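A single chain, nothing else alongside it, follows as structure tokens in the form predicted alone.
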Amino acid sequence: MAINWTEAQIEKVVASVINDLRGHTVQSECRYDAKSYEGRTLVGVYEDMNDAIAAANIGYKAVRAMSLEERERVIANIRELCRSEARNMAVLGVSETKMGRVDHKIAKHILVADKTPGTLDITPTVKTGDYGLTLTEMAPFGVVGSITPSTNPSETVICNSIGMIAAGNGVVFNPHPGAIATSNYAVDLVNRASRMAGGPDVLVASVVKPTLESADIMYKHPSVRLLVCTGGPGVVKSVLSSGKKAIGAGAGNPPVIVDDTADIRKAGKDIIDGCTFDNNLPCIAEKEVFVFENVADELISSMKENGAYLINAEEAEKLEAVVLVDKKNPKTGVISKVISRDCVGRDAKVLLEKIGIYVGDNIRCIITETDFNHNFVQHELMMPILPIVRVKNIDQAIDLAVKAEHGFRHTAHMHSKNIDNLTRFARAVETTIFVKNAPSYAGIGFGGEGHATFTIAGPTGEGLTSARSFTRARRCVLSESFRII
């Protein structure tokens, strides 16, 4: 069942993790790799993507024939092993991508289990009439094939899994090449819970080494019917390219901004604690801030007593030079600044060691003035760094909040107690989640209300996907009859 965590809850239950794992070193926690953990090796990992497909589609013909009841035996076993086995895939995560912090993808992990939601998503819909009944019943598609991310790994594979096997579907994944071990423990776990409750040995499948070849066997195999891409643009633009129908998310570079009727320290607060959940790596995390002039020296203040380092432009100048790289176009011959991938979900600390400053482990996010043409604003950085850009007033905080948003219709943020202008920017950046008066990760239930997910389909409109985004819609009809009014 699907818990509303209170702001008390969350910060009770990341402040335990925090404790447990004061003075660990998770380098040297576990033995793995893409088909064992620990000497144990994995259930539901191929060496061949046709098999990992074939594997899936037994295991659709399996759920399809349990009972809704059957179903929620399954997940109650997979939120139950999420919630024991979070610390595990927390190490292991961050073991292997180097990204993100132990303690946030525990309480992720936990969040996945308590408010990804179950078969209570697909309740069917009835209309009567002169005519008759008609029912209308959201069913499965099959098998659904699904790219998963380094960023949220383990807790995407657990969230997609729990959601597919609600809506009946049978699941093979083809994970980012950089969270393999990470993703695989999950498809372990998934089959372990079917398993414990009666279920197929494999309920969802995954490779041993995914390349662009085994996605390319995914996307053209005649038993996945549904494609589902939590990734980059790249990524994205081939799913959708693949003729069949596929739910897209996408990337975002969510702004936030700050107007002068905000609760300015509590802007500054939660700003924060949503820009370097996790390193930053959410997509729904605050990437740039615009910040009314009149009260800017207010709000920076309030983020340096909450764990911010601010630097000066030379500094940046230097940090910009290690976090964004240059990228050669090999068709065009064009140069363009890309993400440093070794700097991509690290530590605030660190990366201020990579340019000659040295703070405490107090600190855990960058912040630093810039204009707005600034690469910093520009770039989903997916790191804790935070541009701050001062603005006259709401027209020009919009116009440019909107701009640095490309398009992406993502996430937005906005602390203010004007409810005009909270209505003017929700209205003009159009975004798939906006948060108001509160950190970033409320928009996934983190905090806030509503269910989890990890994949937030803008792209293709599904927004935050749950098991219902994963059906398709069949009407039966009786005409003439069951109307008994």
Given for the second form:
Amino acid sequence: MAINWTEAQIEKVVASVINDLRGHTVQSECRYDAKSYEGRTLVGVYEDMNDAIAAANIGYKAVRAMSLEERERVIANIRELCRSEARNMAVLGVSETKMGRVDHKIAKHILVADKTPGTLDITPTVKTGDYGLTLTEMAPFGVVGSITPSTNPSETVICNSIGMIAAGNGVVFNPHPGAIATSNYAVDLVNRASRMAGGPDVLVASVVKPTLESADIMYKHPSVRLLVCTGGPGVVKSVLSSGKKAIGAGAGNPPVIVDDTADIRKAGKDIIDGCTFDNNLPCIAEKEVFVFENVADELISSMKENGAYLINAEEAEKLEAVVLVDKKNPKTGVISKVISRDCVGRDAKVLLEKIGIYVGDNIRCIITETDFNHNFVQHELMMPILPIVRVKNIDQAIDLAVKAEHGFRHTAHMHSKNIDNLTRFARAVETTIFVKNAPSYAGIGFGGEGHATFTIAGPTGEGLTSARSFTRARRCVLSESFRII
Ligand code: NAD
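Show the other one: the form predicted in complex with nicotinamide-adenine-dinucleotide, since we just had the form predicted alone.
To see the whole picture, the full complex is given below, headed by that same chain.
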């Protein structure tokens, strides 16, 4: 597995895409739907969820019959196709969802191909002693039911497939309906990789029209032994209430603290780089900043040098009216603010145009100074809009940042050289990922150590999922024997 992704490699990919696509405006050049791409029928996509589960069950039996070496061959093909078709999936993803950036989506696919662990992630353990030997092996569950989001659609399908197949499972997907063509393209890619390696034609399966009803069939079907949900709070709650073993990878609202010991120029660049990655779609991306007041001006100036556009309170009010809309709870009648799906993952330039501000392509983030209670701080916007709150000291910074994270325990960031402050915040916020002095994406292995995943399971505790997360432990006891000392 290739681990090192150099800056030069990233720049090369990005430059070629930018040349091809004139910025990241996607031409709707390809023909696609939930069942086909450019006239080719996608393999593994069914009208009925029951048929998809039956196909995934056959896939599971085929994986069970494979040696580890054969599984690795399938996974190697998935990696290869994921790299060579990264651009297709990136263009398709932006075209279908109208969210994110082609250049960054290419980088996300390459990351998945390079840094998602395969079968080596599953290690047995052995205990020997007076009574002999006990072996614990990590076995598959069977068919895994996976719910995937619109924000990293093909990335999540491929990343989950690699880990779940490495663990010996079959997989059935109920993808996000808003990204169904992109998700099903990835399902077909996994199946092509299987066929290339001599595996079954259908190893993983999906449906043409995913709905809450098709998800419910998946929850209740006896062949589906594990549910893995990657999405917002509603869907995570629904799988956790299913009565089945479930892995929940839910929402975040990652705060960033910048104290006055940090390298402020670098912090400004890192924060804008992380916050604007795929237009802020990743759940780990920086969502609000708490900065010491004595370094706030310098931080804002560094952000502006790195593609941020500062708007004033009046402009922020106009923007808020566009990106957050009223929604009435049908049960209680209470009206609350929710994000406008039309604005999620859109370019900063496009969002600014909505309030009559016209900027060049160099602007990639909108920044604004707010107080803690502002909706931009409290809501997970998933847009390149970054509220900045001035704080007096580390006590206030930690207090507010922990509150802004809303107890999701997902991701938090800090820029500081003060080891005590770093440790205090990490302990207080209790997040699954804590990134120090780097852009957020270092937390998923992009310019940081460690494996990659797009399913970060905070609520159920698996953390950054990988093949071993999709296994169950089985013990074999060999009494009074097999000890060689
Ligand atoms: P979403 O929550 O709108 O949808 C996720 C999936 O769940 C979709 O397939 C959707 O159709 C389905 N769904 C929604 N409600 C359901 C229900 N009650 N029962 C069954 N299925 C249901 O997600 P999205 O907007 O595409 O993704 C963004 C959200 O997901 C953000 O909150 C983000 O933080 C989170 N996310 C988390 C991770 C992670 O690893 N923790 C990764 C990506 C996204």
